[in-house]
Amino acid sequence: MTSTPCILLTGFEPFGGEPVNPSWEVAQALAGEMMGSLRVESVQLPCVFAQAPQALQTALAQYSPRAVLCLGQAEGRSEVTPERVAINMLQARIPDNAGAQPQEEPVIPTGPTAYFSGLPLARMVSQLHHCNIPASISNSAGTFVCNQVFYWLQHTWGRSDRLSGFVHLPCLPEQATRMAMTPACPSMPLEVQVRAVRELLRVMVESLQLSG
């Protein structure tokens, strides 16, 4: 356990054949920054259904953390997307880096339907927007890992007066140029993308020290 009071925040391993993930290259590049009172701390998930959860339960206990922003790559977005809502819902469109690819399974089968996110969101899009970074809400985590992790986070440890979930991420312009998607994937940089994380996690350390 850690002693110094810190924000955990969590990135995924590359899939998919890709040899990066946004969501891990942006955790590292913050990794150890102060928020206020808060030190950054930032740990790899992988992504594979049977493991992801596990590695956030011992992440959490290892850290104690004040709160917890979960990240993952969202192909196809142009946008930083905090997301609202988790469902328990497996539905794999690839298999996972263990060769898993659930289908219509439930992540806690004896969860509620969904969890909504215990991020200030509309604060969140905001800030993003007058450091002129393209975000908004988004209404749907999938149903693959990301989705996963964002479920078992709000059900484990998420409650009323903790703050946590998840954001989506772009593609970094390196990986859309090896995808071959009509139109061309969208992707953002990652020094953009490093700058938007961190304004996030300056709204969720305000956001705490508003809450007392």
Given for the second form:
Protein chains: 4
Amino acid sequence: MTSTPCILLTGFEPFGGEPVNPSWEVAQALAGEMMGSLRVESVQLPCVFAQAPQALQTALAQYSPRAVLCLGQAEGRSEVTPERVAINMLQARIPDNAGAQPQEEPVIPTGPTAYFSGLPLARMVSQLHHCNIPASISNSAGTFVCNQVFYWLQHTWGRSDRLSGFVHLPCLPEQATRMAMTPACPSMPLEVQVRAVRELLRVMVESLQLSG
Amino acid sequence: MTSTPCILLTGFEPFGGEPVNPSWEVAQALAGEMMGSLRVESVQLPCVFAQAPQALQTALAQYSPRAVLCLGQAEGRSEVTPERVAINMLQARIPDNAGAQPQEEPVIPTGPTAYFSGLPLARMVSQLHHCNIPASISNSAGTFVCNQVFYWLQHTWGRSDRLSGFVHLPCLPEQATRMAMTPACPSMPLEVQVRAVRELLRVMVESLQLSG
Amino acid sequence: MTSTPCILLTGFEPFGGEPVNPSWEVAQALAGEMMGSLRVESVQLPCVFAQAPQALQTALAQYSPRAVLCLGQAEGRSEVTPERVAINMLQARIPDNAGAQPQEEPVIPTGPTAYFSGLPLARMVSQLHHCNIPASISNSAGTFVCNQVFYWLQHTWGRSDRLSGFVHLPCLPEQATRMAMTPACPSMPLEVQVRAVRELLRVMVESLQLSG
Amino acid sequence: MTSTPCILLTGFEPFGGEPVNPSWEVAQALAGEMMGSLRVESVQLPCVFAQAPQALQTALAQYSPRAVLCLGQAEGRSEVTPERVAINMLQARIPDNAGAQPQEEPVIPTGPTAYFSGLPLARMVSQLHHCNIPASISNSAGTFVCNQVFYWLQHTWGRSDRLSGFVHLPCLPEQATRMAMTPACPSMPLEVQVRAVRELLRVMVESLQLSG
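And the form predicted together with a further copy of the same chain, for comparison with the form predicted alone?
Full assembly next; the chain just shown is listed first.
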């Protein structure tokens, strides 16, 4: 239990054979920072369908955050992409870190088809553009563990008066270099990703203050 | 005339409606830096077929450089790409900054089909990877003013005992944001581009020392 | 009123400055074909937010179809892509054919966040692969008129015992050629697109027979 | 030995783990066709650095062709791409079919840096556009066996009064489907590729008649 009001910031462990995941690198880098009166609490989620929601639930219980931002890695994207919508669908192209590969299963059998993000997406993108950081709203968080966590968060914790949502980050330069794809996988330096997420957290804190 | 031995570093003025060109931003940022005993002399080239070679010739005459690195912008690439080969061909998809749009004309009518770069390409890419900066050798510098300058440089100044060549740079984040393309145009922050070209110049200076 | 049981197949008029839209070319080519005992009724929808749902409603009333397949054009895709989910969101990057460009508006203010497609997506993709036609399930139908029509269809007509949904088609070769993009816009010949949609309609008719 | 004047058309055997290569499928499909008074003689080349030039040499000796068109597969391209230039460089990202993977070696140690294609590239592209087949001139044939064969052909057989060159073809739909890449690998149906190459051969025959 923490007594300082906080924002929960999650990142994923590496997956798909990668030794690193930008989402956790960024979350770690911002751990403990104060955004106004809110402390950033950073938690790593396993890239495992059977464990990720529970890990998030534990973190929510432990920190009782004022807002929640979950981060994930989106190979192939060159921008920071706040996600618009989480869908009630698991469909894995590759196995998760425990070897599971669900096909056309719901995240929550009794849940609705989808949830919109609880974040001020347009303001977030516009703030990143203001800082010369490439960003745009994405209309699909995929159907892997990222979308599962996003859906589960909105279903379980999201409310119209609460700020929560998901943002995908590009690969790190070291990942792009190692992949040696043709054409090359786009990437964004860690320091820029950290700056970007710090700005996103600032926009969230401002929104809390305006609404609260 | 300068009395300090130097490396000539060129960048292009903006073109294609863009207000900025990363190649000139980077060249400017490194102007006057000392790489070992060599001073970086930065010169802007016009993005004009009828003027670019002459501007380069003037700079070569003025500075008598020990080595020459020409930079250009490659929209759509996410990596720093040292160019392998310059071809004797002008073929413009868009007009240059003076409105000229040559179709299937030679750079130099009496010149050979192509020149290889005079730079240690593999070492350059490997050094950038070592610094976690995405890079790869490119097999085409296109057929616009970049390739013209590269070909002209190798034809006029290049020799087996001289270091000269061309490197394409990604767009800047502010350009990618403004373009609002789908999918997004990849980009690289200016500070990373500057760091990358500084490393490339270092590799060049090392090569000079080894050979000289 | 028609007395022959039918499948409704819709395509869009051209938009975005293009003189042609593959979705309407395909719908036209299949108009009047018999799929088992069902006749294909093809209807063109305007690419206008303020008119497309009404045009679809009129067609539904006129034909009382047994199943509905709406087609649209997805510039940049190389595959036939049955869409998984329609979202309650209008967000136009370009104006529609009447000049409207809604920003972050719902398709139907009282509607849910999203609807899943009512089509057998996996079977459709698998049938196209069997015919050597590139295809995959898409997780986003965008936020333009295509998604509006898809959402409106599922909201108004879709039911768990009814077959309805949306499929995006690649550009035609003539469009790709005219666009002269770098890299080139992928495309699919009209005859292959027609063959693909005929196969999709067959899968739908089979599903109707199995369920009915 | 053949007594009928002919055009030599070569394609490659499959490589990189693929069971098929569009270049050989197309060459086979056109084998024996008469283009005016010239018969198409189709020959398969091994995708092996140590054998491909010799196989081409044998075919040249056997058929004494009036013109030569070599075809290859370019994964990731959506268009038919006549190649502008062959460079004197072998640099293999993957092993060839005999396990060889040369790094920065010349095709012919005593040869010039590059050769331009001996084909009427602009007319070829324009003819394909006229037939609604996506096409553009490519400025790089890569540095694998395709470029080796192209360079070797121009060095050994090419002359200003002879028609010879190289054209890269997209993957076949069945290959794109099997690869299941994200984003999908673009492709072109075999029948369209065959039609495209037939048109290219026609342009070549016309050129021969005009010049001869």
